[in-house]
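One chain is shown next in structure tokens, namely the form predicted alone.
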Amino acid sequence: MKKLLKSLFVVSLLFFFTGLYAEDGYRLWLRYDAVTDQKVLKEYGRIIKGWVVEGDSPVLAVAKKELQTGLDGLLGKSVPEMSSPARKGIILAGTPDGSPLIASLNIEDKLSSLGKEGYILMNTRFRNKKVLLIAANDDIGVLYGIFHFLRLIQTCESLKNLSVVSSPKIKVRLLNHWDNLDRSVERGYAGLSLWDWEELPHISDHRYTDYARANASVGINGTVLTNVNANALILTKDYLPKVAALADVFRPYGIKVYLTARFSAPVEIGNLKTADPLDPAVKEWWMEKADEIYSYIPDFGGFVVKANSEGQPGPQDYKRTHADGANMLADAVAGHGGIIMWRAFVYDNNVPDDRAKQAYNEFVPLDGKFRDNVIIQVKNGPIDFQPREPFHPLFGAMPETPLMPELQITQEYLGSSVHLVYLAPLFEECLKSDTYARGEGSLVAKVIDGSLENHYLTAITGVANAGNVRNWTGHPIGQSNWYAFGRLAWDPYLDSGTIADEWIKMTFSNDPEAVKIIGRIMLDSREAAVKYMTPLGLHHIMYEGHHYGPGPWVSRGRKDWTSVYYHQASTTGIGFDRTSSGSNAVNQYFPPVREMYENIETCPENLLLWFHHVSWDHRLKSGRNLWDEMCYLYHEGVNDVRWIQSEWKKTEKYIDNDRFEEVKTLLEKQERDAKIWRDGCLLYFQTFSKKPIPSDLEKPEHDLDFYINHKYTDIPGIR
């Protein structure tokens, strides 16, 4: 019996120290498990002997806790806090204003350009002793620097020649939660809302703190708690103390809270007869409401507003402009330092024009008419978070108005929390697109970080994918999209591969082969999804309602919510003509982008059917006609998922069994449903092309009626 118990104890230790114990994904990328590379661990042991963080602010309190937790876990031993760098190998962290030790180093010149949130990490000497310096102008910069330092250890980077200077290129970096007050989440695939409004303002859930830690670790400094399809009740006395309680938890992590403002709130909760933004009583009501909010939350960030879109109330209900509405709210929060993020996602099925053009048409004439604390929130593409879209033509088209991109982290059109789709390549594709607004090199990233037009107010937001399921995002690899958004929000010039490697090392394994395999899977996953969903620039052909599967046959209801409006399939061809002979949406882009999209020969083939109605017999670069190319791309997408499955099997020896099996099971669903996308779309489009599926390709398992009537029964978020 003793031998058995001893054996079980040894096995338990083996599982603990090799990381093969049960892993439910809760810790995200902040796992802090002991470094397993013994050579690297010895280096860290020689270099790190203790730490000093001078100061006692709430921010530094959580910074100290994070540093202690991270070091103890990663180094596998207790790393002592010290009162001063009395020996070499001490981590010295703080600000010149708050730390006499750091002030004595005379590094103000190195910090002068880094603002409140920037930091430096470097090897230096303190009284002739080697120290690891983490310094910033403000305590929040120290916290960000500590997270960066721990990331270096998590990813087994050398600390011998430490030299990092980092500051955010975008000022306001937000998660936007489409969460409702009943805890349902619009386009949420990871359980209920994180915010338990019935329980609040009592704070009993440590997830709130861990949520703040995760965001701060990648530099996210704001969270919009409520759905853009807003409920005015969030602005009442019943809810403001609850919002304040969350703000109190988030504040030490540098995170401000924001709310969505329902434009008709003065009528719905204020007993006014109008919400006209030029009405003096309405202006006064919002002024008083803003004062009330700030009395609960002194550092409240401001409002996000969806107005006159998809049935939401707005200033146009009163014959006013978006600028009238935004400026009225901006005046209400300006005295408190708040901002207004006014969404440009506006379209109307009663407007007889291409939906892709409507936001540009409404907002460009208003350029320069917004208050200084208003920023226009623009989706990455001109339709709606599709698997692939061209960049939105508003980027670069409003030089006198700051613009911020809205990216979707939750996978509304990319397989919810079932499909493995790493979104950083999609985000990067938009951010690094050249608008040519000021000539070559006028990247979307330069528009939004303010450098192109010297704007001070800059922002970026991502529609969150976090819910109350244990692993936060449903799909284990869905966590990478949250992480990637944060990293790109801090620096929109980073590349997807670098971000993927970081996340893999922090989340799964530092083994080079594991990083290589998982990285290759992640970087190929988005293109695979595009192929089996919307190749060659097809778009908005998804299942109506929940958007999970294919629905190119959707034709009922308002025209601009149907699929047939977008693919325009006929016996002569397929695609939406947005050239000068069609809707002329190409004219909203600057030359030479305009000319590139206008010409069928120079238009990128991955956007061909976005801009052109193309004959089924049109020859592509592959030498195939359009129909055959579509068939091969749809099949390549399914085969890519099968390749991902085979590659994922190779990771079994590198990662824990729980997450390995979970991803494996999800990939089986993904293959099943990728085939449904492929077969349903090809059978439907074949009714127009009248051409056979090439003989060397798999044939659909069912007839078209099967796919039209197919119901999904095991997909999160579908009721």
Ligand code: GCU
Second form
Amino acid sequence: MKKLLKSLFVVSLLFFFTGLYAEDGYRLWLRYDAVTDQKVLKEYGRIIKGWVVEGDSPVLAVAKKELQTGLDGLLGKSVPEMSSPARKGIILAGTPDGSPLIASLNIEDKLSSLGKEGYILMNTRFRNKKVLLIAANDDIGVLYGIFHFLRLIQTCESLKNLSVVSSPKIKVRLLNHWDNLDRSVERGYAGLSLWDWEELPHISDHRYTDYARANASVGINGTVLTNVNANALILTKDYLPKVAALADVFRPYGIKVYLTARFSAPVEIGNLKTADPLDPAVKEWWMEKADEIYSYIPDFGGFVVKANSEGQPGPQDYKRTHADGANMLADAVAGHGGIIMWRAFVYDNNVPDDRAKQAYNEFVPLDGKFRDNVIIQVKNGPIDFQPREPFHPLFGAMPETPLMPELQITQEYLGSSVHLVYLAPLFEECLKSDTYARGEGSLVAKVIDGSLENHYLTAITGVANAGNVRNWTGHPIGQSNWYAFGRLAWDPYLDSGTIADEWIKMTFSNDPEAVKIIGRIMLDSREAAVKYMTPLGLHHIMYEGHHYGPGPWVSRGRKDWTSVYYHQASTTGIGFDRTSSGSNAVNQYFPPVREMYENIETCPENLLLWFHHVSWDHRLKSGRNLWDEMCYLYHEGVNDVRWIQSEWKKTEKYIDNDRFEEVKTLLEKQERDAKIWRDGCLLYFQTFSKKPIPSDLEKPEHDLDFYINHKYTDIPGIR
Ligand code: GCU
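With the form predicted alone already on screen, would you show the form predicted together with the ligand?
First the chain shown before, then all remaining chains and molecules of the complex.
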């Protein structure tokens, strides 16, 4: 028996250390497996002998736990907690206020500009002994510093000349969950909502803690629990204790809870006859509601509001403005330190001449009319999270009002949890766009980090892709989009490549070859999707309803919900004319951006059909006419997926079998469905261009009817 137990133990150890156990993706990028490079491991062993985190608070308690788990795992041995740096090689973490040891180092100067959340990592000496210092002004900064420190080890960075000084460039860094109270998730492709409303406020799921850890590890400091298409019930006594229970779990990780506010709540759950924001009884109702919420959750963050958009109620129902609505709610939460994130994604009941212009038209006249604790939440582009859009013209156009970008991490228009699409390049493209609002260099990133117009309130949000499937996001690579969003929220000037490398090392392997291969795949993946879905600035040509597959033929129903409204294909050409001879949406941009888009010669080709209606015979830079170029790009997109497939095969020897196989299988589906996009779109557009698909390109497998009638039966979240 003893012998059997012993051999079982040895086998399990073997499994543990060789990484042969199932790698199901649950641990995200916080895997903390022992460093495999023996030289590097030895070096860390020499440098790190123990750790001291001085101070006592719920935040520091989780910080200690994280440091302990991280170090023990990564170094493959127990790294002792100590009471003081009595020998060299001790990690010393804390704040000058909470730790006499840190106070004795006189580092206040170094911390002075870092605010509550910033931190420093450096090598220094304590009583002449070398220590690794993690210091911050506040406990939450210590937790962030610890995550950064662990990341350095996870990515095999040297700890010798540490001189990290980091603080977030944006104050409020949020995930928006589009989660409903029945646990369905709007545009969610990774199972059910994480929030188990039936079971709450009882907490039995360690996922809540792991969710908070994952977010804190990248600096996300808030979560909006509920769908923008809001349900007023979340604001009732039945739900508030449940919300409070989640807030209690998240608090030690520096994460505040926010909710969506249904504008008609005073009528729906308050028995009032109106929700008119200027009605004293309505104001009073929201004041009392806010007081009630804060009695459950003293650090409640505030509300996100989708009003007068896609049928949602709002102030315009009472002939009031967005500012009237936002300010009324802002007054209700102001005394408690809450904020209102008022969405500019407006889509009203009248069909506009160009939907791309609507948000700008409605919001620019309201610039300067919002309370200080209101911020306008603007999607990255003027239509709706398309594979490629120009940046939203509101960025830079409301200098008196803080604006925050809303990015979509969940892949509503980019292949749900089936397609491998690394979204950081899309996010980066928007953040680094130059609005020219104050001349050259007025990047979107500068608008939203407050530096362009000196705004105090700054925020950013990402529509979450996490659900209750075991690996959180469905597609293993989908995790990178959550990670990348968090990193960009902390620092919107980071580049996609750096973020990808970090994530790959933490999530898969530090092997340089693996990092190179997976990195190339990730960086290529978004452009591949653009090419097989919507090349050359095409947009909103997806399948009606679920948005997964192509649907350029969609023409029924409300005009600006159809595809034909957006692509305007005819026998003479294709594309939406947004120049001064068309809808003049270009006029919403500052010069010289306006002129660049207006002129067909200077308009970037990847946005050509966004801004121009172009003849099928128009010559492009490649020398091809528009039709041929479109054919080649659609084919290139599919070929890129095939290239990704063959590259992915090379990773087999570097990564675990579970995730290798999972991605491989998903790529097969992606290739299948990329072809459906390509062939469906080309056959449909060919009915207008009347030109042949160039003979050196693959022929479509089916006729157009096949694609029009195609139903998807094996895509998560798609019925
Ligand atoms: C898109 C999406 C909707 C969502 C809306 C929004 O239109 O398809 O599901 O509600 O955006 O952002 O409000």
